[in-house]
Structures are given as structure tokens and as C-alpha cells.
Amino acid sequence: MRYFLSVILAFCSSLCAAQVWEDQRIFGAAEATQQLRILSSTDTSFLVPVIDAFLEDRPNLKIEYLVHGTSTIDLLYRQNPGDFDLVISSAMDLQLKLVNDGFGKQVDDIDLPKSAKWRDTLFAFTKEPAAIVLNRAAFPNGDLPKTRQDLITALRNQPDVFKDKIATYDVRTSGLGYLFATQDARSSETFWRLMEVMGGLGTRLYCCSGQMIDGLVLGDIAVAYNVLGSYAEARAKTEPALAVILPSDFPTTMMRTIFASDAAQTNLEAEAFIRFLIEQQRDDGRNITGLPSVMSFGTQQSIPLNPALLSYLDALKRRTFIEAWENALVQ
């Protein structure tokens, strides 16, 4: 028994060792003894000047920043949660579900609201709105849709201009997207109609919001709907072809989240990167990741964090839901 499964466990970590990576990167001195894995699905030039400013007082200590797509990330760290120190996704069903199995290690003293945070393991650091992004291309008179509604009676009313050049997630493999249109099924039926509109049409399917706006700059796509707004306002920036909505008639507004692993060797070093990242993200002007802060949007309510979330995860729940959508998308 002790030898198969030690075979069971090589395997799993044969698995994570032949994970090809979104991106890989190591931080800090090739010579420094200690080193946090931080396994994430938050593209790394957001969280580059974070761990710079984190490492220059830690000589010894090195960072390697791994990132995945967040239904993958929760697969990898409960096949292996002893190869990651920390955790950090946008999927906050799947984080709060991971630390309710008792995969996270409390870490006391963290300055954030209740709303923040769940029993001091999971600690949210951003407020970030659901987005609908366009190709201005597609609306030359600049009547952009504003609503939900909006964007159906656009769709509907010019159906040779947006044919096939419609994107969103793909809810099947994306947690984010998973966790977005549930959240909007659940708060309005506008949801289930723009979907048919959309399947209509003949949406395309992402895996990642960067994905969805890099085929908008291209003129691929016209419409996206439900990117990170936080990810298309830095683009938007640079694109001028880009116009970002956050919907007027009811936001749907994800936290994202960290945690320490339990199981992990370098705890000291997770705990001081977390109060270190929370810290860093006070909306005082101290923001140097780029995301919003936690405190961002005002009195805008996000997404909860607490046990309702994990709702959508019952196996039962889940096969309901996407069958749903499978029938009113993919037409």
C-alpha cells in the first residue's frame, strides 16, 4: 500500500512538472536559499511591482510566479497543494471552496473589512467589474449600448454586423466565467435573453478575458461580453479602438483572492507577502499593482464572499446550469 502510493503521488507531481504554464517567471537572486511559488491566475505584469518591492528587503529569497486559468489552477493545487505557497485567483467560488476544504492556513491581523475576507484565510485585494467591451468600429454613429437591454436591441437590430463577431467565456472551462454568468442568471432574467441573442448569432468561445481583447483590437471581434473591465481599462489605454461598459442597469463585480497553503514549507514568507500585497493595495494612492483596490467603486456591492458562492458548485446545480446555457448559446 505504501509503495503504490507513493507511485500515485510521483505521477501527480510528474503532472504538475509537465504543466505547460500561461507564463513562468522567477524573481529574485538564482543564489537566494528560500523560495515562494505562487500559483495565480493574474497575468504577471500586474504583480510584477509587487514582487519586486516585496523581495528587495529578502535577499534570500526568491519567488517563481506561476500562472493558469482559474478552473485549471484549483485542479493543480488540490492534486499538489504542497508546491504552492499561495494561491491567487479570480474565481472566488472556487478559492472559497478551497479554503472551506481546509486547504488555506489563517493568517491573523490582516487589516480588511468583513467583507473582505473569510475567516482569516482568504483575503480579497481587488474589486473588479464584469465589462462590456467594443470594437468603436461596429457603432460609427458612437450610440453605444449602455444595458444589458441595450446590447440585445443592438444585436437584434443589426444582425449582419455582429454575426460571428460576438465573444465571451466559455463557462465550461473558465471559473471566472462560470462565476460571472451565474451571478448574472441569478440577478436578472436579462441574462438568459441575452444569450439567446448571442447564440443566435454564433458566439465565439474564450477561455480568458485577454483573449477576448486582443480579438477586438483586431477587428475579429465586435462585441465581448463579461471581460474584466480591470484588464480591458489598462488596454483601452493604449487602444483607442477600445470602449469599455460596465452595464448601468446591475453591476457584477468579482473580488479577487488570496491564500496561504496549509501545506506548504515557507508559511512566514506567505503570510508577510500577503499583509505585504493588502498593504500595497489601499486605494491612497499606494496602488502599484494597477488593479483596483478592495475599496474601489465606492459603496458598489461585489459578488459576496461567503458560503452562498459555493451554490454553483453542487455537482447537480452545475450540469443544470450549463446545459442551460448550452441550449440557449450554443445553437
Given for the second form:
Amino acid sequence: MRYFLSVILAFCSSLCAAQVWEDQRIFGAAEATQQLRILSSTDTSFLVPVIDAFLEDRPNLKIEYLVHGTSTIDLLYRQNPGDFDLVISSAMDLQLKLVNDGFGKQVDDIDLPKSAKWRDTLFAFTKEPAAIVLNRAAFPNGDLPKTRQDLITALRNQPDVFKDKIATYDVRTSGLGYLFATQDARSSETFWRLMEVMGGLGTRLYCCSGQMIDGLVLGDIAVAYNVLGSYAEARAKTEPALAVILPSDFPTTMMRTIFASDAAQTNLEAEAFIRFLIEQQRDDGRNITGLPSVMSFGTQQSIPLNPALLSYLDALKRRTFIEAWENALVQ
Amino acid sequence: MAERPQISGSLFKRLTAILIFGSMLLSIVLFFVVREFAARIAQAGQDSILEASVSSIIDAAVIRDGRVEVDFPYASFSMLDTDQNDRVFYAIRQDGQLLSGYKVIPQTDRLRTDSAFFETRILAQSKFRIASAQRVLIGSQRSTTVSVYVAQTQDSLSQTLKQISLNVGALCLVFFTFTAILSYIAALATVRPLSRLASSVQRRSGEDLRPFKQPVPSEMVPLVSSLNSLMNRLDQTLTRSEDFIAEAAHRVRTPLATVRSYAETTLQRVTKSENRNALKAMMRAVDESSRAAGQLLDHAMITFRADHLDKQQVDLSGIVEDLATSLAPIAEMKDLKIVLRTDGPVHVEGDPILLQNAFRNVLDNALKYAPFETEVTIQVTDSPRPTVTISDLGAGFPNDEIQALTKRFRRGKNAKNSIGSGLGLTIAQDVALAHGGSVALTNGKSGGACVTFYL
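How about the form predicted in complex with its partner chain, since we already have the form predicted alone?
Full complex below, order starting with the chain above.
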């Protein structure tokens, strides 16, 4: 009876755990006995060279790479921290909060500047700006906006052209979108004016940068605000219609971070993976992912890794911010 | 050699040990006091930042549309950024109900409105410092109380404390080294007057019994005073002894001389041969007593004077000449001729009375043992060292006894028939030793005794 019950329970739990992933890939030999599970918000293509190189001299290890949006990653990981060995996310605030709450495992002597790690537990391996990405077709005279103010002016001048052709993150569902929006709001009032203008023109809301870029390529969208610059640059190489603008009034730059789960069993391999990734990602010349390393963009500061990132994750502040954002954008 | 006193520890070692132990104790106390003080300052630093964070959050609390909103500034948490990336927990509560933040922070009933309340607690297996405060918001319907808790781990604080401990430790070590060296110097300085006094006592010659006049530390005044009074008494005793010797010599010799002169006078008048023989025997006995008393007193005097040497420049030739002159009558009685050979004045540092005494005793012996109508030779030379040699042509010293003869009251086997106390050579030897010299006894090649003074 007990056996029967436990079988049912096991069956149920495996069913309940059947998560739908944006992407799910297994690297390494199928018969490998050791396994690393990486929970990540980063498109698999960027991590493939790292994982392949890492597995080269580890025949007994396979890596399961699971991709989801930043908010979902946070949610999934908090539910079962023991199920995942490594967490990679671009939402610095959610990552910092996970480490602050004690989920991360300390990995000593990682050679990174102090600003690129937190508590020797959370490590940044890229530095990526938020960008305004345009479809050149919408700007026939080639007069591309350089700042947010330029963009506001352009939108106001030609509402017919941009009506329903503007995109940005839905900050309610995207962790990274929320991070970008809150940091923008912290930097300047221009952000709210832009949101109001965008709201007036019926902005479409997206979960992820990839979909916004897809929309731009197809011509469904003319302007996407706060898209991940690195993704857009990667696509712009093959899509000449795309123009990637890093706003010059104030840049918002985030760092992609990784930490090893303290609750997981495969800690040693997870540590080794972090060391390997940071080593391979160190300078611009040989950054293995193709994403800009933490040393890039010169002195341009990214959003600092410090407890202030907890501020906008506060339930009250988040409620206040989302209300203001909805008032401006979702009219 | 004086008896070595029993040793019970060392003042210097004891003083050094006490001072060094004291400075060690002081260093340790200093370490803990300074570290404790630094720890409090560091804690006060963390507390004031936590309090600032709490008040910036609580100041942002407002009631809008009947709902509490707390749109606290970004700085509320960014000010909590530390070197060691300390973790931050916080909680915002309305009338005790958690509005947002970490429910792991326990509520406290010691909330105040005017300032923050601080406590240290273990939350989620880590030590947290918690600051909390509350504020009453007056709404249109009712008033409500908002409380804010901000907690932070103490990694940075303990890192700072570790650094401070290291620095304070180094400081205390330097302090200890410095005070230890100072202790050593202080102990040395304290003991120095003592050893200076000791060496000044040692440096003094035996007869120098003047009181010590150099200034000494007040603690040593009793010692030096009693030393001075002891030397004063010793000086008096010595003077009294010399007076006594002079007195005794005078008292004994004068009556003996009187007895002898009476006996001599009587001898002139007495004609009976047996009476004359008796008187002669009496005179011989008186002579012997007189000579013995003289030698005994000489010896006693030498014993005192040797410790109390009255050194001055003396001319050995002069002394010997005077002696020869004064003993000439005795020599004539035996038809002896005293031959004097000198290289002119020979100057030495010495006590003239003692030297004269010594030479007289030896010359006396020579005159006594020399056969009739022979020569007694006195030779004084200056090089290689001042030497006085007195030789006769008598039987010489018995070869087997030659080394023992200078012992007190020891007479040669062949001297049974002559008067003497056996002190003559002893006196000669004592005087020579007191002057840092020696006496050598030899027999001449053709017989005869030879006594040589090396001075």
C-alpha cells in the first residue's frame, strides 16, 4: 500500500515537474553519470561554445541547459533550489536577491573586479547595455534618434507611422524589463515622458528581447525600447534593416550573472564551470560567448551590484511602480 | 681571600622580571581595552547607518487612498553596501502585519518612534544586526502604525575588527618591546650605583679606610653610612694596635736593658768564678729575651704594617748603609768586617721602617752565624731589578731545610747554640711579599748563607 502510494506520488511529482521550457538541451554523453543542470535566461546559442569546451575533458559529465524568462527562473529556482546547479540570469536584482537570501554558494578566488562580483557568490560575466532598436524603414531620411528625447520627438512628430508599431518589455512579466525600467526611472524623468508618449501610440508589450527583434525584422515593429543591445547587435550582423542605438543621454547597462546553487549536490563541477566561464570570458579578444565581457564599454558603469537592487523588488515599491507604469503605458 | 657570601637571587634579575612581567600584563590589557573600544566604535558606525536606512524608509511611509504606501528611496539600501557585501534583510509592517520584506525578522515590542532600537540576532543561520523603529500615520478614518526593520550581517564589521585586532596586536607588541627594553635599562640603572660602590670598595688599597664621599642614591645611604662607620671603627682599632705594639716594645725592652746593664756592672765587681758564670748566663738569657721580644714585636708590627703599607720613595743603599753603621759595634765584637757594595742610590717604592727591619733581622742573623774574623757582604744592585743580597761565610743553610726556614718560629738544625726566635727570615719574607717581591735563600759555592731580597 505504502509502495503503491509512493509510486503514485513519484509519478505525480514527475508530471507536475514537467515544465515547459523556452529551450531545453542536453550536452555531453548520454551515459555520463554526473549531470549539471543550468537554469538560464540566456539564449542557448551564446552558451554552446562554453559548454562544449567545458565538457571536452569531462567525459563523465553531461549538462542540461534549461532556458526561461528571468521572472520564471526566479520563481522556479525558489521552489526547488536543489534541482538546479547553476543559475544564469540577466536580471541582476533577482539574482542578487537570491544570493542575499542565502541560496548561493561561495566560490573563492574568482579573478574579477570587486564591482563584478557580490559576496564571492554572484559573478558577472557580461556587460550589456539596453538599446533602442529601430527598423531603418521607419526612418526614410536616415535621421535616427540618438537619445530618448530624440525618440520622444520622433514619435510625437509622426504618430501615424509609429501607431501600434512600438515595442518594449512587459515589466510585469519580465524581470530584466522591470530592472531596465526601474533603473531608467531612477535616472531621469525622461523615462516617464517616453512611457506616456509610447502609451499614447499603443505600445506592444513583450516578454523577451528575441521576440521584439523578430518583430523588427519582420517589419511589424518600427521601434523597440530597452532591447538587449547584445542580442540586437548579433542579429544586426545579418539583418541590415536593424539599427541598434545605445542612447547617449544616459546608458542603462546590466551585467549577466551566474551563481552556484548551495542546495545542489554537484557543487564541485558547478564551481569548476563558473571558473571556466569567467576565465574564458575575461577579455574582449577571446570572450567565448560572443557577449561583451565585464571589462568592455570602458569606464561606463553598469547598474552596481549592491543591496540597493533589492529596493524595487520590494512589494510596496513594485506595486507603486507598476501602477505608475500601467497608468503611463497601458491606457 | 674573604669568604664568599651566600647568594639569594639577583636584584637585577628580580627587578627586570617584575618590570617585564608588568609591561607584558599592561600590553595585554591595552590590547583588549583598545580592541573593545574599537569594536564599540565599529558597531556604532554600523548602527548609525542602519538607523539612517530605517528612518529613510519610515519617512517615506504615507497613507494614500486609505492605503499605506512606502516608496522609499534607492539610497535606503545602497547606503548599506559594504566592503564585504553584507546581506540585507528588512521588513515593513503595518500594525504588526507584514506589508513587505522578510518575515524571518521577528517583531519586537521595544519599538520607539524617536530613535531606532538595535539588537543582534541569528536569522537564517547568520548573525544579523537589526535596527527598527516605528511611526504613527494619521489617516482620515483611523491612525495606523508602520514599523520598519532593517537587518544586516556583520561580515564587514568582523573583517574590520580582525584588521583592528591585527593592528592593535602589532601596536601592543611594539609597546611591549619598547617597555621591555626600558625595563632592562631601568633595572640596569638601579643596580649600577651598587656595583659602582662595590668596585670602588674593591679598588681601594687595604690601608685606605677613609669614608666614602661620592654621592649615592638615598636608598643606599644606610649601607654606605654603616660601611663608613665600620671603617672608622676599624681605623681606630688599627691605630690603637700600632700604639699598643710601640708601647709594648718600649715597656719590655727598657726593663730588660736595665737588667742587663745591672748584670754587666755587677759582673765587673764579682770575682768569684761561679758567680761570674751565673751572671754571664743571666746576661745571655736577658739578651735572648730582649732579642726575641724585639723580633716578636717586629713581626707583629710587620703583620699590621703589611696591610697598612706606608709607601714612599726610599733609597735601598742608604738604608743598608745606615744599618751597617748601626750594627758595626756588634760586628766588631766578633771581629767581623761588614763589606758594602752598592751601585749608588737604588730607589724603590716601599715602607722604609719595614725594609730596614727586614734587612736588620737578616744582617743580625749573618753576624750571629758568621765565624770570627770573616766578612759579611751586603750587595745592593739596581738591575735587572732592585736586589739586596746579604751573605756570610758561615755554615750556610742546611740543604734539606732551605725551603722551610721562612716559616714562623722555624730555626735551622745547626742553630741550636745561638740565641734566636726563628722569626728573622719570616720577617724578611713577609716584608718582601708585602712589597710585591720575594726572598731567596741560597748557599754560597764555598759555603756560607746567602739571603737575596728581590723587590
